[in-house]
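Next up is one chain by itself, shown in structure tokens, the form predicted on its own.
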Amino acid sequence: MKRIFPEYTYGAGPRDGCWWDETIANPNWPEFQGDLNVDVAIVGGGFTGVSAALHLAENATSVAVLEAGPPGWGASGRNGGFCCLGGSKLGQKSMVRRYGREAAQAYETAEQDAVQLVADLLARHRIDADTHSNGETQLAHSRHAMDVLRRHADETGILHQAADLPALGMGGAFFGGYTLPVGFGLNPRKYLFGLASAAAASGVNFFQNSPVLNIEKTTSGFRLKTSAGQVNAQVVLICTNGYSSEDIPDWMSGRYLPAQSTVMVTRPLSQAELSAQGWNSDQICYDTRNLLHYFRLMPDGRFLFGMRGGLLSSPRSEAAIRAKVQQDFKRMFRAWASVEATHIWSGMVCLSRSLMPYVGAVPKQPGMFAGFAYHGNGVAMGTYSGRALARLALGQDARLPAPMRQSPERFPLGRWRRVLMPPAYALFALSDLR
């Protein structure tokens, strides 16, 4: 496997301290060994891969899911648990210019459908994932940002002035906000393992600690090799997102860019502490910065706070970004400056050069499909993309908007493309000062 970050990134260090690990036990997936023949082999056991497996199994398709680490080890088991609109980092005006108004509207509809799909799966399979929040609220970090929110507000959401926020239970140094009635918070590992349980009950074979080392084309499909055996499949789905390898398959090389996100969770807050800050809302929230912060009060009284911005990956840089997230938390929620973070961890989100998700065929590999690049919104968009991949594997219409079907271009600089991030982040930071 060829990955573009240091080995530390793919080890236990960044993940150590993940709160979700304490909320639900890992399913007992075996490690793959021997030979296995299936209709569809799925590389990656996160939201995309498990959603694809579940939807395939519902169509009486034999499936094997090969996860490189333990269940929920990657982004799907360590994210902030925001099921909300997103998946693209391309602005609405830019999307209209690039794809046309109709295609842009189709993508917006897909975002809403993605959130609804997660809600439907939770209900259908009776998954208790600690859901909460009625939509999501974006909070302005400056007067300029609030002016931008006002200009873009429409009848689909509710605009909040700064004076409105205390009554909404959102006390803090914010200049107003805007609530859209789509989205909710959840425990991502409970959701992921609930989907996997439903898929396993329908006959899906799940394997942990079984990284795919090579994929060969055969006369009847593909041969996926691991260190302990091989899986023969007619169709292969690549569902590895920010933890992808440059050579599984070779086409992935340069077409995705991982970026770090770091999350902390506090101890349960007392009613007195909540009152001191003026925060008792269970809304999922994020601010208007480009290098955004995202946060929510969870049902157990703990406060989750996350941020973008880590560029390096090493024990030293991990310690620095963990210190930074706590510093930002205390600056934004001053009444909680003495509240300790009991858990902090980091993981990778995934970007594409077009700033759009991709779901579709791997060129020159008939029968191989990939889905990736959710730009930090993989709960909903990963689930949605997994269903679309299942449809493609079955030879059906994936019903995807045109912007998601365009094959992603490679980033400049190949395996060294990470050097593009520091100048971009520097510009984002300067913009956030407005």
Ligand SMILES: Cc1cc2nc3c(=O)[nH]c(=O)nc-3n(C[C@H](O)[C@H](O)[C@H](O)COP(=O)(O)OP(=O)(O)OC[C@H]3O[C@@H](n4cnc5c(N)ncnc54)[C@H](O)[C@@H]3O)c2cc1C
Given for the second form:
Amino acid sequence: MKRIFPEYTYGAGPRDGCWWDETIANPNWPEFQGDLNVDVAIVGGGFTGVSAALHLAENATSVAVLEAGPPGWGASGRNGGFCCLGGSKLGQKSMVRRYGREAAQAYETAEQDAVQLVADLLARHRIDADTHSNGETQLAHSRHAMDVLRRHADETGILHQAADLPALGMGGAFFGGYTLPVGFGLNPRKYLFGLASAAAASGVNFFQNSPVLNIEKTTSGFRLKTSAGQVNAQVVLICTNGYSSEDIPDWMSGRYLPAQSTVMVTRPLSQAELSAQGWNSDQICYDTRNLLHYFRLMPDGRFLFGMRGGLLSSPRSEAAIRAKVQQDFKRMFRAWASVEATHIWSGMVCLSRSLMPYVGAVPKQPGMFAGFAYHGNGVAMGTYSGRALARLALGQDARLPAPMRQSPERFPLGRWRRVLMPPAYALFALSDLR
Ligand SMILES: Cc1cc2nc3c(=O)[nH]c(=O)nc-3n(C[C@H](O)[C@H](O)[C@H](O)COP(=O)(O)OP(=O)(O)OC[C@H]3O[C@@H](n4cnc5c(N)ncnc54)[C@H](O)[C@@H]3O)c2cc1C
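Next up, can you give the form predicted together with the ligand of this protein, since the form predicted on its own came first?
Below is the whole assembly, all chains and molecules, this chain first.
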């Protein structure tokens, strides 16, 4: 596998300290060995791959999911657990300009459907994923940001003035906020393993520590090689997102850009600590910065706080970003300046050049499809894209909005494309000063 970050990124280092590992045991998937024939082989066992597998198995299709690491190794097993709108990094105006009003509206509907899909799956498969929050609240980090929120607010949401926030249990240095009634928080690992368990009960074969090293075209489909065997399948779904490689398949090369995100979780906060900060809301929240912070008080009283990760990936830069997350947390929640983070970890999200997710065919490879680039919002959109991939594998209409169907262009600079990120982050940081 040719990947554009150093090996450290894909190993245990950034993942070490993930709180979710302590909340649920890993399912006991075997490692793949030997020869297997299935209708559909799925590369990657995160929300995209597992959702695709579940929806395929419900349609009497034989499926194998090959996961390179242990179950939940990628972003799906280590994210912030915000099941919310998103998936694109394009602003609403830019989306309308680029795709037209109708397509932009269709994408907004897809975002809402994606959140509803997760809620339906949790209910249908009786997955207890510690859900909470009634919609999602964006909090203004500056007066200017509040003016922007005010201009964009409409009747679908509720605008909060700064003076309203204490009564909502959102004490902090915020200039107001805006709540949309869509979205909730969950334990991502419980959700992922709940989905996988439902899929396994419907006959899906899951394999861990089984990286796909090569995909060959055969007369009847594809042969996926691992170090211990091969899977023959008529259809292949590439569900590797921020953990993708340049060569699985070659078409992926240059079309995705992984970026890091880092999360910390505190010990359970006492009532006195919550009162001191004036925070007792269980709402999922994020601030208005471009380089945003996301945070939520979880049902067990721990506080989760996340932000963009480092630009470099090494033991040294990981230590630096972990220190920075704690620093930002303490700056934003001053009453908790002495509250320690018991858990901190990092993982990879995925961007595309168009700043839109893609779900569709891998060109010149009939029977191969890919779904990726949720721009750090893949709990709902990854699940939704997985279902769309299942439909494509079954030869059905994926029922996707047009902006998600446009084949992604390559980033400039090939395997050096990571150098595009520091100037982009610097510009974002500058605009966040307003
Ligand atoms: C720290 C962090 C916080 C986040 N917070 C949120 C949040 O709060 N809300 C939200 O909506 N989104 C969040 N995200 C993003 C979200 O987690 C991802 O968008 C989503 O999980 C992507 O799912 P996926 O299945 O496409 O990819 P992943 O879950 O990353 O899974 C891809 C899998 O593919 C496997 N793989 C790669 N190559 C191969 C191969 N050759 N063979 C076999 N397997 C392979 C990898 O091991 C990996 O497990 C966060 C991400 C991170 C890292």
